[in-house]
Every structure is written in C-alpha cells, then in structure tokens.
Amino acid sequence: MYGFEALTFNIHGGYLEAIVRGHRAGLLTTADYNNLCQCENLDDIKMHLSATKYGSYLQNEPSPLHTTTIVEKCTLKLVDDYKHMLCQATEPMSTFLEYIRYGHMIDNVVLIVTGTLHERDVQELIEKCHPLGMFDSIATLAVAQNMRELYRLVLVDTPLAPYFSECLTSEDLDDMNIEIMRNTLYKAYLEDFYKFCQKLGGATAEIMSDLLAFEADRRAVNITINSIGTELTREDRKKLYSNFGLLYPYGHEELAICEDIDQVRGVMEKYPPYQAIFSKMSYGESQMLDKAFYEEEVRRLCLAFEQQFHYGVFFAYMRLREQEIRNLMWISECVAQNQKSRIHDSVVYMF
C-alpha cells in the first residue's frame, strides 16, 4: 500500500535503496550453504567464502583459522555496510538506521554488567561486544552497583536514556534483575521504534509494523518460557510484554498465566500465523522453537524486498546479514568440532 512517498522517495532514498538491494544480492544462497556443509575444515570454509562478499575480509587471515576469526570478519562486513549507509542517509532515514543499533546497545550493556557481576575482565568483555552497539562510555559500566548508578554515571548521555525510566530501582544488580532490565529496555525500545515507524507512515509503517509486531510476539513467547519455574509473578511477566503485536492484549493475558510449554503452545495455536511454527514441534519440547521463529522471521524479511520506496529494506537487510553470520558461526563450529551431522540442525536458509 503506497501513499505519495513514491513521488519523492528517490530524491533522498533512491541511491541508498539501490545500494541495500545490491547488498541483498550478495547474501549467501542455498547452493552456497550446501557447499559450506561439505567443507572438511575451516580453511575450506575460508576458500569457499573467498568467492563471496566476505572474500576481501578473510583473504589475509593466516592458518590455522578459528571460528571467532570468521565471525569477527563477517561482522566487520556488516558494520562497514551499515556505516556506509548511515553516512549517506538524511533525515528521517538516518534516525531509522540509528534505531537499528539500539538493540545491540542494550545487549552490550547487559553483557558488560553481567560479566562484571561474575568478576570477568572488562577489556575481555568489551572485545565480545557487538561493534554496532558500542558507545563512548561503555567501559565505565563496570563501576555501577545498581540501576540508578548505571543510569546516572553512564547511560544518561546515550540514546538508551529514555528507555531506562521504567528500570530505575535501587536494587542491587543480580542475574534476575539484569534479565528483567534487558527485557524492560527491549520493550521500551520496540515500542519507541514502532511509534517512529507509524509516524513515518506509508509502506514503511505497513512493513515495519509487521516485522516489529513479530519481534514483540517472539519476545513475549521467549519471556514466558524462560520465566516458567522462576519467582517472576504473573503481573511482573505481563509488564515485560510490548504493548503492540498480534498477541496484544488478549494473548498477553493468556501467556501471563501459562505454567508449562504446552500451555504456551495452546495459546499460540489460536493465532494462525503462529500455528505453523508450533506445528513443527512435538508436545513438551522447545528446542526447535528458536529455529522455527528464525525461519518465520527470515520469510518475512525476504518479503520486505518485494515492495519499493520504504525503509523496511534496511532493517530487513541488517537482520538477514546477522542471521547469515549466525549460520556461518554454527557451520564453522560444527566443522571445527567434527560434528558435521549436526550442521543442518540450526542453519536457516534464506534464498
């Protein structure tokens, strides 16, 4: 569904949309994955990737290779693509691209705070952070003892500051509180991103509403499953669900009272788009759920490229590239540990 954006979109967005569609053409195909699955060692993987967009990033890496090296170099490609697009973008596209980073910022904050809690070296933790989620004061996160200090000392000057309003408590940071903080931040971030996309209107609002609603629903399901058997109350659980999506509000009411995976399944099967996901699982198991959600997400992301004149393609490309890096990490680990029979367990094919 188009408004009048088709008349003016190409003035500022035409070049970048062409660039991102070119990047999309460089994503690995099913044939590439089939070839990667035949590799005997990590050098074979490097040799195959030399014919793809990752070739220039891996060409100077000496043997023996490690999985972390492959993942680092592939992530560097993603970061370079993102920075190039951000440099060329004008408002409101530049704000839209900034929003894509905020999820990684939240993950980095949680990683550093959790690592510090378990007395890990800060420098070692910073090396594990996602490069898209880095900000200037990230190293000083380690000094915070509770949420208020975390906000006052570090996060007040970052784009995450508005999302912390619901997290500010004086409770000491422990594993449970940190996980609640992560989900509260993600809720605020997704709701803010959703409102921003609605404000943009047109095809961007239509496509991004669907993608963000799916993300919100997936997080609601994961929060429910992960909180089964913990001291998190039904009301606390419900507070972590985003206030939009296909499950909002009646699905959230039902998920909040679920006490095992089969009850979650019973709720989700009432919603046709999610019925197919849960039909792939047998009763009582949740191991395949992540992969089923990733497959559904990839299908929706690929559909975003079927329309023109909208910003959803930038979000879709970044997510597809991240999924591709997860696939490469899994394949590399399986090859390195001589577990090739398990390669297909977690690879999500795209095209």
The other form holds:
Amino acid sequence: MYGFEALTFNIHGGYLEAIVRGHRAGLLTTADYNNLCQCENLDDIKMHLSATKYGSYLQNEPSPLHTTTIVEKCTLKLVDDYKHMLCQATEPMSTFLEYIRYGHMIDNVVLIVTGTLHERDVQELIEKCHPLGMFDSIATLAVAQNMRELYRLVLVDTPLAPYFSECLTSEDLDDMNIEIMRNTLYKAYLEDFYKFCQKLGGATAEIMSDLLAFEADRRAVNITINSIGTELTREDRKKLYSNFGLLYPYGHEELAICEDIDQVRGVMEKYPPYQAIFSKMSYGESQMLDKAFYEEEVRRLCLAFEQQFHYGVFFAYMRLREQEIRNLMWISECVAQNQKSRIHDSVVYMF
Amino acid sequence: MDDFLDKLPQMDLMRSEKMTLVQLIIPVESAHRCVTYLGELGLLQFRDLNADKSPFQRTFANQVKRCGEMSRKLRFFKDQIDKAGLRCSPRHELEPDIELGDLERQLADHEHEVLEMNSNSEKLRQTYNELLEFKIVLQKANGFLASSNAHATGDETELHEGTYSNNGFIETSSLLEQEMRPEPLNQSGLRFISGIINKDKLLRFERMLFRATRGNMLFNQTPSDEEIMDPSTSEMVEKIVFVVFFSGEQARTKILKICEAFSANCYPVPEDTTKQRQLTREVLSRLSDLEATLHAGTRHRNDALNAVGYRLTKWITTVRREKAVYDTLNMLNFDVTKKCLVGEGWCPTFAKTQIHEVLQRATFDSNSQVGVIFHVMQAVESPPTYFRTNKLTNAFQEIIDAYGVARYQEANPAVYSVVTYPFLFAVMFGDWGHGLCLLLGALYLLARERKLSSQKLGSFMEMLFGGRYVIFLMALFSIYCGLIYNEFFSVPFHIFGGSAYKCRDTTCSDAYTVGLVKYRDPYPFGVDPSWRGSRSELPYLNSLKMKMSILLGIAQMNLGLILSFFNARFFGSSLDIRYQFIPQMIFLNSLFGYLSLLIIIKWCTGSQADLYHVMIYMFLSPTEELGENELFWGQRPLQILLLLMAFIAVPWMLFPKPFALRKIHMERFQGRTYGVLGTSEVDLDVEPDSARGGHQEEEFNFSEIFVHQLIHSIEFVLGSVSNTASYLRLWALSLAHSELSTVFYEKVLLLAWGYENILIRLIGLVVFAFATAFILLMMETLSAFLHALRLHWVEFMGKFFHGDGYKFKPFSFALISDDDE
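Counterpart to the form predicted on its own, namely the form predicted in complex with its partner chain:
Complete assembly follows, chain above in first position.
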C-alpha cells in the first residue's frame, strides 16, 4: 500500500469495505433521533428501533423493557458486526481490527481489578464488561494481588502483555495505582496502534494518525483535568501522555504544570483545532467538555468515510456505533426517568 | 382508417385493470371490522395518509405494539416447542375466532405457565447436574485418592511408578519438593480439591493453576464417561474430572478463585472410604429421585406446550392479521369530528361493487348506526398497475415486471411473451430429444404442482417451480423447432417419410464428397435428414437460420412499433403517432423490411442473387445496375425510393416533435404572465395528503426535450441496425447447440461404441449422459433463456414499453400470511 491502494486494496479489503459502508448507512440519522426524542416510553423506543437495523435484536424482548436491555442488545449487534468483519478479514486488516478491541480490553481489565479490590462478585463484574474486550481468562484477573501477579498470571497470554512492560511494579493494587495502570496501558496501546498504522502506510496511516492523535490529545487533556488536585506529581503526569499527537511534545510540557481548568484552557487554545472546542465553553466549566470532544470526534470519524481504500473506516465505524449506543443509552435513560428536557444535553448527532 | 381502428376489439387483455381512487369514511366502531373484511377480499390498496408521522405517533400504535408483543410470545412458544422436539400438527377443528383481548390474556397465561415450569425445571436440572457431577467426581476421584492414601503410608517409589507416572513435569517438580519436606506435608499441608470442568477449558485451567501456585501442585485428570447437559444451551458437553493436590492455605484460596473463574465446580470428596461410600449411596438415591421429578416435570411441560401447539399456527395467523389490520388502520386519517376514519385507496373498477357489498356487510355485522361512505374521487397521480394473471401467465408477467412494471394501462408485452418467449427460446434450443427431456421435467413439476406449492422449496427449486409453465411451453416449442431442424441428440430421423435425395450409385462412396442426387419431392416437414453430415450441411443450415433470425427479428420489432402506435392512440397523443411512430415504421421497414422482402422473394423464386451485395450497394451506389442480382422488375427505382424515405424519416422523427411541443406550450400560456392560481374552492376541498392535491405545473424546458428527442432518434436509427444484428443470436445459439450435441454424440458416444470393451462403452455412455444433462440441458437452457430474455427486454420492449408504473399491492390477508418473519 504505498500510494497504490486503488490498485490492490479491493483484492482483500474490497468486500469488507463495502460491508462497513453498508453498516454505516444503517447508523441512525438526525431524523431518527428526533423521532426517538419524542418517545413516551421505552416501548416506543423499541418500536422505533424495530424499523432500523436493531429490529431483529430487540424483537424478542419481553415488554417491560429496561435501558440495560436496549443497550445490551445494541451492543450485541455491534459485536456481531465486528465478529463478522473479523472472521472475513485477512492480514493486516485482521490485526487492525484486533487493535480496535484492545482499548476495551484495557477497560475490562481495569474494571475487574477495581471491582475485586472492592470485593464485588466476579460474575457480576464480568456481566458489566464490554463484550468486545472479553478474553478467555478474564475472570481469573480476580486472583491477582499486585501488578506483577496480574501480568504473570493472566495478561501474559493476552495481546496486552507488551503494554505492561512500563507498569510492572510489585506494589499492591489500589485505586490510584489502577488508574495509573489504565493510563499507562492506554498510552502504550495508542502508541503501538499509531506505530502499526504508520507501518501500514498510505491513506490508512494518514487518516488513522489524525484520529489517533485526536484520541491521544483528548486523553492528555482528560488526564490533566482529572489529576488536578491529586497527589500525582508533574513528572508522573507527564509520563502518562502518549508520545504523539498535536500536543506532543510542547503542549505536554505545558499541560504537565497546569493547576486548574483555566490553565488547561490556556494551553489548548494555542492549538487551532482545539480552540473551537474550548471557545464553546464558558470559563471554569468542564462538564460540557466531554460532549464537545465527542462532537469533534464524530466529525472527524465521519470524515474518514470520505476517502476510500483505507482501514480507517473500520475504526470510524466502530467508534460511531459506540457513540450511537451511548446516545441510545442516554435517550432511553431520559425517557425512562421522564427527563425528556435533558435529552439534548448529551446526544451527539452524526449525520 | 380510423373506422377500422375503432372497430378493433378493446384489447382489454393487453391493458392493466382500470383503477379508481376511492375514499372511505368509516365510523370508528365499525372500522376494524371493515378493514378486516377488506383484507379478506384483498382488492383495495390503502394510501398512507400519515406518512409524516412516525410509527408510535399513529392512532393505533398501542394495538400494533400489543400485536408485536403477542407475536413475540408466539415466537417464544414456537421456539420452546421446537426445543422440546414436539411435533404438533394443527388440529383442523372449527374453533370460534378468538377475540384479540382473550387471546392476549390466554397467551400471557400460557407464557407465565411455561416460564414458571422452565425456571422450575431449570432449577431441578441444575441440582440434578450438580449431583450427577458429584457422583462422577466421587467415582473418578476415588482412583486418585486411593493412591494418595497409599502415599500417606509413605511409599513414595510406588507412587512414582504407579498412578502419577504419566504426569510429566508437574509431577516431578512436586515430588522434588515433597522429597525436600516429606514429613510435615503429609500431616499438615497436603490437601486436595476435586471438581469437574469443561473439556475445552482444561488446558488453560491447568496452566493457570500451575502459574498461580508456581508449580507447587499436582494435577490429575480423567474424562468423565457421561456427557452432561449444559443448562444454558441445553447441549451435551464433555467434562473432565480433576483432582488438584497442593499445600498451604494461600494456595487453596487461589485455586478456589481460579476454579470459580473457570466455572469449574468443586465437590468435596471425603478421604475416608466408608464415608465416601455412604456419600455415593446418598447421592445416587437423590439422583434417582430427581430424575423421576425431572421426568414428570418434562412431561407436564410437554403437555402444556402441546396444548399451545395445537392452536399455535392459528394464533400466529390471527395475530399477523390483526397486526396487518392495525397497520392499515394507522394509514387512515381521523375526520374533523374524530368519529370517523377517512381512508383513501386504489381499487380496480370492477371490484367496486364487491367492496361496496363487503362494507355493507361489515356495517351490518358491527351493528353500526351509520353506514360506511364509499365514493370515487378524482385522481391526479398515476394509478397503480394491476394485471389479473393465472398460473400460466403469472410467470411471464413476472419476467416482464423484472424489467419494469408497466405504466398504468400501457400495452402489456407479457401477453405476447406467452408465445414469443418460448418460441424464441426454442429457435435457439431446437432439438426434440432435448425438448422431450425438458418436457418430462416440466411435466413432473406440473404433476406435483399441488404438493410442491404447499411446501417450502430451496431458492433454486422455487425458481424452477415458479417457471414451470414457462419451462413446459419452452419444451413444447423446442420439440416443434427440433422437428423442423430434424435434430434428436443430433441424430437425423426419417419421421415424415423418406429423404428426397439418394446416392449416385449403389456404393454411396462419394456421398460426402460429390453429393447426392434429388430424385423425388422435397421432404415434407423440416430439414431433410440426408443433409446431416453432407458437405453442404453447414452452409445450408447457416443460411436458413440466419435468414430466419432476421425475419423473426423484423417481425417482432414491427410488432413492438405497432404496439407503440396503439399506446399512443390509447393515450390520445397524435404527436407520437405522427412524428414518432410513422417515421420509425418507415425507417425500419424501408431498410430491414426490404431485406426481409428480399429474403422471402429469394426463397420463393430460388434465385441465386447475393443479398449482401444488394444491401451493401443499395447504400454505396444506389443508381448502379443490379445485374445478376436483380430479383424482380423495378428493384432499382424501388431501392432508391426506399433509401430516400429512410433519409427523410430521420429528420422527421428528430425535429417536429419538440417544436410541436413548444408550440402547444406557448399556446396554452399565451398572454399569461403569472402562474396558474389554484381556484379557492378547490383548495378548501383538498386534504393535505390527498391524492387530489398537489398540482405542480411542469416547467417547460425546450433544450431538455430536444436533447431527449435527439437521443431517442439516434438510439432508434442506430438501434434498428444493431437490434437486427442482435437477432442473429438466434442463429448463433442454435448453431452452437447443434454443434455441441454433434460433438458429444459423435466424439463421445459413437467413439466409445466403436470399442468392443463393455467398460469403455459404459464410460462413454456415462460421459455422454452427463454432458447432455449438465451442458446441453442445464447450461444451454439457461443461456438460451437469457438470450430470449434479452431479445424481449431490449429489442422488443425497447420499442414501446415505458415500464415506469408501480404495482398494485392490495391489502390482503392472503398475501401477508405467506411472508415469514
């Protein structure tokens, strides 16, 4: 693939690209969301969704629906789509698709470990895990007492193993450590994914580097905001930033010394792409930041579909679907709790 | 001329049914019954008057939801019945039609019952499984424990050579440690956990245990002999019994956690043999108790499911119908008074009385005070196309519809296709032997029509079955054409008397080199069998088939043009007749109609004239003398005349029509500076979504129309050449077919028959049979079918068919019960 994707891409990737574009066409549109927002109860939502691609997944659900069921079934569809694509994919696309799940794997590992720390039931925790991030021995995570054990017992068999090299300590697990572990893992994962995409070259590298850079920068901002007022030192904080992206390296230097949200804002406003996000918010406000970031992400993900012959569409599709499920969850919650006025707070429209 | 045309029959067959837009105003109390009756009748297509509303905002959204819920329950029952492996034939007894509310209640009761029984039996099943596993563990673990007891007495070497000897690395490492600290282990530390685990998890389980205890454990395993049912999937799975020996409390918690993580069930096995026996006895007795209970539970459940199963199909249809009724009701609008539902729809004009009767019956049956108002409305948009078909014509109509649904009341090519389609197929597939095979197949499908139509077929069979009458007619026509070609698996037959030719002398040695002599009247029907294998066979057949193809093609294209004339007349567009039909007719027939005439004259007179030469020099040098190629007196002036006519026809079909259209448009809007205003009284009448509303004045765009006409004319002029050439595929395919069958017959069957060896003959026969069946009967049929399809779609229908209509889809129960969800 070095600029000649148009010649060879369709040999292996053509079918799947067609599939993924077909899936994209099935994403809910603004009109759908407008209709969904008018629903009176969850059954109405089910009825509306039955006309979409989710129809067959929801039709066998007994009537008093719960938000969790809707989300679960919608996620199931995403997982089915993903598995279908994965088993059709050949190298290197299959590796690319595998990379997409690693993020969920990290989240699941952290979820289980935190849960065990707080003495929750393992089965209950496993039910809460994202099905995309499941791996064989995930339940065994509960056995581990510290990171070294965690690595040696379980994670050495998983694709996450290489990412652990940076956070192998014999310290006991506690909330802080786990959070640091999550971010270190994520950093390693993003860097690895970024490197992989660069290796693939061509349009994939171009588009994915943009998407991943955005992801890395968003994480950097989030880490900064979340670590304000904790005992995390500046050096440690800086270690958690991924070593690429628009903010790397000078932005990271500045973010590392931020002490409050307005300083973060000051740093970010130096970067034109993020200026727009921050200019929407009033000073001192950070609640709307998530939504603003999501909107920006969706915008970028949609752009990935404008170009052909690259793998970015798969990443974009999976992300868009996840956003859609988040939207559905929010709408369902609002409808179920009679808070319809708040629906628009968190729904991110796509098309 | 007009008199003659007016006296022609109405051609009802060719036109789709006359449709009427009707409005129904139904009182709310009888609405449901009305729609139900209309669904049974199935002759009214409702228009969706609430297209802008989303499904859950419509009036009867609740009922639709209830139906959805009920069909979910029914699917659940069906699933349960399938899982239980029950087979309930629906009892055809006269049960009264059940009310929807009752049905809902009944379904809820049944579902509740089944769910409860399921959860009960699941619980039982779980205990049963646990006991069963316990039993297996007890039995299997015994073996290990017996030796572990032996180990307790301290005989390590025996142990080493005995039970554990096949346990590689783990065993030696643990033994090493045991050797290091032999004494305290036996008394204080060496414990074990026994349990059972799915076979596919075993390896990972063992590895995990090894890692977690850093190798300080001993893992023993043995397959359980029985398969155990997995309650979640109700599949039988293979399980493995394991016993882990380890030491230390920490290891114990770790191992237990791992067991839990791998969903391995652990069961305590007492070390004492007497206790073990006692426990085993207990477990066994409880097992047999449980088994009886489970059995009874299953029987009870099956009874309950059976009771549902008998009525399941009926219920499913009822619910489906109800849902369809409510979906239809959702398409209706409420009146201003909210007491009536207003519906609009299309119905065939002939069905108006029927619908009226049905509506009256519904009013009567629902004891409504007010009758349904049913009246005809003016329609602006084009009505749907509805052809009444029967078993035979349906397949042909489908073939035409695959190209495009005919415009409302447009001439329907399917009528002619019933004959022309199989005929053109047969011209390409002329072999009465193959035709007979095809006929047998078609007859089989026809004979089992009733049986096959009731059952579900595969997609391929379904296609064959749907086209059974097409295949039947194709077979008949190919037998006919085969008789004309005198082909029977490429073997000539003397069916209609003797050949007209004989050999020059008795030895017949020069028959294939010099030729034969004709000694009596021509062979009465079809090709003389003596042509087969002769030197002039190919030139003769090629010339015959080529000319025949052209004649057939010109005839069919002319038919297409004539149909365009009837279309134009029917829709009252004299413009199309004058500036399109007439020049097209002239152009096609002055060139290729003339060619056909020449062919016929040549056949009748037996002239030696070269038709290529005539046709080519008609263009190149029309004034030159024809010489020996002259077929009749006055041919040269006629050719010049025809050529001139053809040249005139081209601008004739290109220029006048767009200008005439512009003139008409100018006249209509002369002096008007403003657009048309809708008269106010009309506007008041129009309901927002009605079909009567929305008069949009089309913008007249001259250049667009001119370009369109230009394209159309160029297409016709070029098309008449290329379409005529396209009909030569009839000749090409027929040639290919006969040559292929000759090859298979002569080079396979006759070659094999030349040997004395029975085996070679048999092989030859088999190869011949397979080649005939797969290549000639299946592939050639398919290719001839597709070429006939193309000739109809492009060459024939292209001349007159617009195909931009939409199908009449009446609201009918008969149609909805077919489609499975």
